[in-house]
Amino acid sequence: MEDLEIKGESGVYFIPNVKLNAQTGICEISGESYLEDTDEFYSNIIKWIEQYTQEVRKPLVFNFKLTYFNTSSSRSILDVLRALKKYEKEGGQVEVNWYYPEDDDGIAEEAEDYMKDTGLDIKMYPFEPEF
């Protein structure tokens, strides 16, 4: 199975960086989520989980380091976790880390709510975003 890897772009929109790897199982996005085709980017990394989840059935990390996503990517992420959710049902091991910038409450405020959605167990940490 192929890792999944998307460089960022910062612009009129902004790309967040994903880093999927199949041989690990250590997943990340990271940075800012405002995009074009919100749904098309996403559904590229739900498409990957389930393949991971059919053909390699390890355990899944997936860190979320987001320092901003608009609503449209905020729907999509519930969508990443929902499926992460499935695989935790199905008997796979799946880890998730929320980490969130130290002074934004509203990220962290998704979060909490995202594990009200999902059930998922999100560990969540403060940090301090590298511009």
Given for the second form:
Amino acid sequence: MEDLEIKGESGVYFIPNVKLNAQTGICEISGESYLEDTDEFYSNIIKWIEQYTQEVRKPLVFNFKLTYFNTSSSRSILDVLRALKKYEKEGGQVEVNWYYPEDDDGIAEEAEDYMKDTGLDIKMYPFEPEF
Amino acid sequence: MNNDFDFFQYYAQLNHEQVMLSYKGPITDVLLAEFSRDIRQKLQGDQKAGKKVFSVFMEMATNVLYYSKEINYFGSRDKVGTIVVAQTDKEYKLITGNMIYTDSAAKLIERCQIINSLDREGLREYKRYLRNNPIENEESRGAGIGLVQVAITADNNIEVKIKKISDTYSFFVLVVNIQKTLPNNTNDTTQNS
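Condition change, the form predicted alone to the form predicted in complex with its partner chain:
Now the full complex is given, and it begins with the chain already shown.
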């Protein structure tokens, strides 16, 4: 199975960095998320997770390190987390780490809300974003 | 939410406040990206409130971009709207104005009243409810979760004003204020020992 890598960029839209590693199971979504077609962007990530859970079936570590995302992205991130929860329910080992900018209560609260919505145990860590 | 609201008078009054960005015209994604960079740059001195202003600006501006019913028929049929970011001593003020269908007015006012009746925890619950429940129709999408998110991020009530233009169209104004970060914990590093 192949890795999924998307290089983030900030142009007319803000594309987050995506690094999903099929060998190590360590995945990261970082940067800023405001996209032209949010559903399409995140559905590729969800498809990758589904393929991994069918073909690889090893532990998955998902690190979120976002400094900004719009409400449309927040809906899609919930779908990503639901896919991870599904894997966990099927017996997969899943670890979700949520890194939030230390001065951003809103992004920290998002993780709490995602935990309520998905039942996932999301570990939260503050970090100092680079500008 | 009265019907006599005069947006243009309101707009003229803004001269008294320090306007950081003021635009009336066709809105495109390219333009929005330019504005967002401009706002970020201007708010570098107030990182914490600046992030909130940026985030609220993005939600409000994309709402205009997606849902304005006024269209400029010159060129690529862009949506038309007004976006203003101003500041007073204590707060940043974000204002958007755009045409909506008169039919949507009642629902928007109702959503706004619900939002303003809720505290932060209530707003988070409401947002989760909207996020978990499928969208009934495209039209209400922006009026739902986006407005709730704006109130959460701004940590403030939102102000909605609607002026009926005709049976079909009404002018919708959204005003959101964000407190500036008070420089209370900043140490004076230039002080000599």
